[in-house]
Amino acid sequence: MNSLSTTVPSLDVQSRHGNGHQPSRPMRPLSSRLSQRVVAVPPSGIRKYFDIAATMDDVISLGIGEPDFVSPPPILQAGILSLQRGHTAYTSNSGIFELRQAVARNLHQRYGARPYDPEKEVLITVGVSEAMYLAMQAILDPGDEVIVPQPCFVSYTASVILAGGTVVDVPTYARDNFAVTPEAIRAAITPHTKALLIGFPNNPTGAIMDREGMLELARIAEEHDLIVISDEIYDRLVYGDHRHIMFAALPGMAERTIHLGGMSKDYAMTGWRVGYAVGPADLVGAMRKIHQYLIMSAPTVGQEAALAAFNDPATEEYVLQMVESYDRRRRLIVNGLNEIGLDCFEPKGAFYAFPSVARTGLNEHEFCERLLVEEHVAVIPGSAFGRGGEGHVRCAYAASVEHIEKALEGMYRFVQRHK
């Protein structure tokens, strides 16, 4: 007999467990089987109201933040032509080179951004949501803090948490037209602060930041060596005398800013799923590395359609018509809400109004639930978008004038009963 046989435990499963089956283990609670980062992400505060509305007939929805326009004809034709030519394979991980060139050229010509290198500093993504996720994964380690002014788009907080970072939320308020105040940002900075995440024009408030305010944020970022992630998906949707300011085009900001943009809102291309990230080569390169493993490449047909959006001169006319239409609806809904008694500041960007419901005596959740049940009008509670949204609701005016007017009529009846 081999001398080792007395020291090596038997590998005979049957002799160890009698019946040849593995020993039973006590079931663990479901929560312990999940990543704590996933558990920490709150469920969407928007989905609840969509689910309720889906069970009802004749709901007038001001809840969804999506253009009610079809993509402009030059974009549609480019997509069709892409398919007809059999362009159904992957593109470069970074995206079609000509599209990356067009993105860099557009930002330079429209906002005075420095000439970005399309090879190393531009990445085409599956919408801005992927770009946001990639940015956070690329820059954050456990314990890193990201300052996130709120209310904000619901994925901001989730993207930070899923990357292992810590959200430091800084509320904004109606008294400041929901602009970020430099004092609040400075007060939130700690030795662990790694980045500042901003999004203007803002979802859900429609707020914008003027150049002076942006320059203040730039000074803070430079003083504290912060990375800035600037989500500018609504850059073309601005109204009145406001002109959009690209944060990365401010003095000294190009080397510390990841600019996020896309085609969904400006060009009514939500379903095409094309976004982009632009920034310093090391940051975009890290994002590309994750993108290579996670996605491979953005949809080919969407990229070719996006290229037409930038390059076909006829597209611009359609964009300007959409902006003009949104502006008419903006004035209609803001005036209507104020006349009803729902105080609403003037939003100058995106396609959202963010009125206060304080005069009704209801909180934002009660207001939304009862308005939906009693008048079949769907809006979203402001607190679903974070601190600062309490006592407000989001009304998307990316709906027809007829729908907005009917929604206002229902809200008027509702407010009369509850004031």
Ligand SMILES: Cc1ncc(COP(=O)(O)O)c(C=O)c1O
The other form holds:
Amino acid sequence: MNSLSTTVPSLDVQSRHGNGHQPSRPMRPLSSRLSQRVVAVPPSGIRKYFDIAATMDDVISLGIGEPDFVSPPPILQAGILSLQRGHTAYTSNSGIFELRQAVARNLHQRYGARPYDPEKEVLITVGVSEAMYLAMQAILDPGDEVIVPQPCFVSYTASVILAGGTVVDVPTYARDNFAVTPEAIRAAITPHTKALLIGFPNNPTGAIMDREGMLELARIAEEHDLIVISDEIYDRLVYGDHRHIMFAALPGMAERTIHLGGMSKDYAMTGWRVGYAVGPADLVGAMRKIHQYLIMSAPTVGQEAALAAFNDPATEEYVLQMVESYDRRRRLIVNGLNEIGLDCFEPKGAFYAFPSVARTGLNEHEFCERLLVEEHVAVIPGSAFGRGGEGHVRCAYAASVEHIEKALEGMYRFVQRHK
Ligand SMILES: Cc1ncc(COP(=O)(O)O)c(C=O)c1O
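Go ahead and give the structure of the form predicted in complex with the ligand, now that the form predicted alone is out.
Full assembly next; the chain just shown is listed first.
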């Protein structure tokens, strides 16, 4: 007889405690079961619309902020090869060294960043999502304030709160093309301000910042000794004659900036889960310490695929084609929205349009809910992304031209009924 079957401890436990389902002590009150930090994170403002949309089978969605392309073939090949070669183990905590080198080289060549040390100043993460979380955990103590211009990507606020910090939100406005103004930042600074968190090109507005505007922010960071976290995940998705400016490449900024970037958007690699953080050795070292306990290493197959994104020259052609395709769709949707009467400033980056719905007399929540129910078109209320988003909706144009045209037709009919 197999020895395991002779000693079944669970039988013993059951005989001593009856049916084994009686709680021996009363449970603590539900209100104190969760950490206050988690309770303080606001619920997602977009869930409701996805729940309604899930009950319909013919929704035209401009709701999802994700490329509609499959990753380019050289990236797919590198991923397949990685698996076929049996590269299924962890990598170094910091990520594959060649990938760290490629990240540093890319930022240097493309944006004039200083040559970052791949050993100490580059960390490969599970997307910018993880990098953002690590950055906040690495720099914040309770009571520290982080200035967060809004509207912004939903995880910024959550990452600050989960690290015990306090969010100081600074709204941006359509009249400024959703750029951050130096006056607003100066007004938000207190003796507790530790960091400034910016994200350009911006999700949800599609706004970019010009060099002058960035230099103003750099001056403020220097004057008030702020750490700057700059999420530049959409760096390659810029249109027209705009050239992306890397914040850390501005004079004096490399030593106080944590630059976050990733593969998800530029290379259509959301599911591979690879991003990176680049910055001064002390800050990146602290992030690495957390990362090595939390994650060990980013997915190996994703890292090897990301290496091909940087190093295989054949990838570039595909990136340029994707950018051109987004740009065509950008012009289609922005012109369409303005013709319908939903005023839309020109987004110069990412893949979002952020029109005002003021013309309809509805607020952004009523607009989204009724548009979904009446026309089966899904867009996201701007206020789900924070202050400054009121009266606007986010339309992601990483959708097919046919989808965008149908969505515009639905919005046209809707606005005709509600103007
Ligand atoms: C501005 C911004 N930052 C970060 C992320 C997260 O990206 P990742 O897939 O690298 O975690 C997103 C995803 O939508 C985003 O829009």
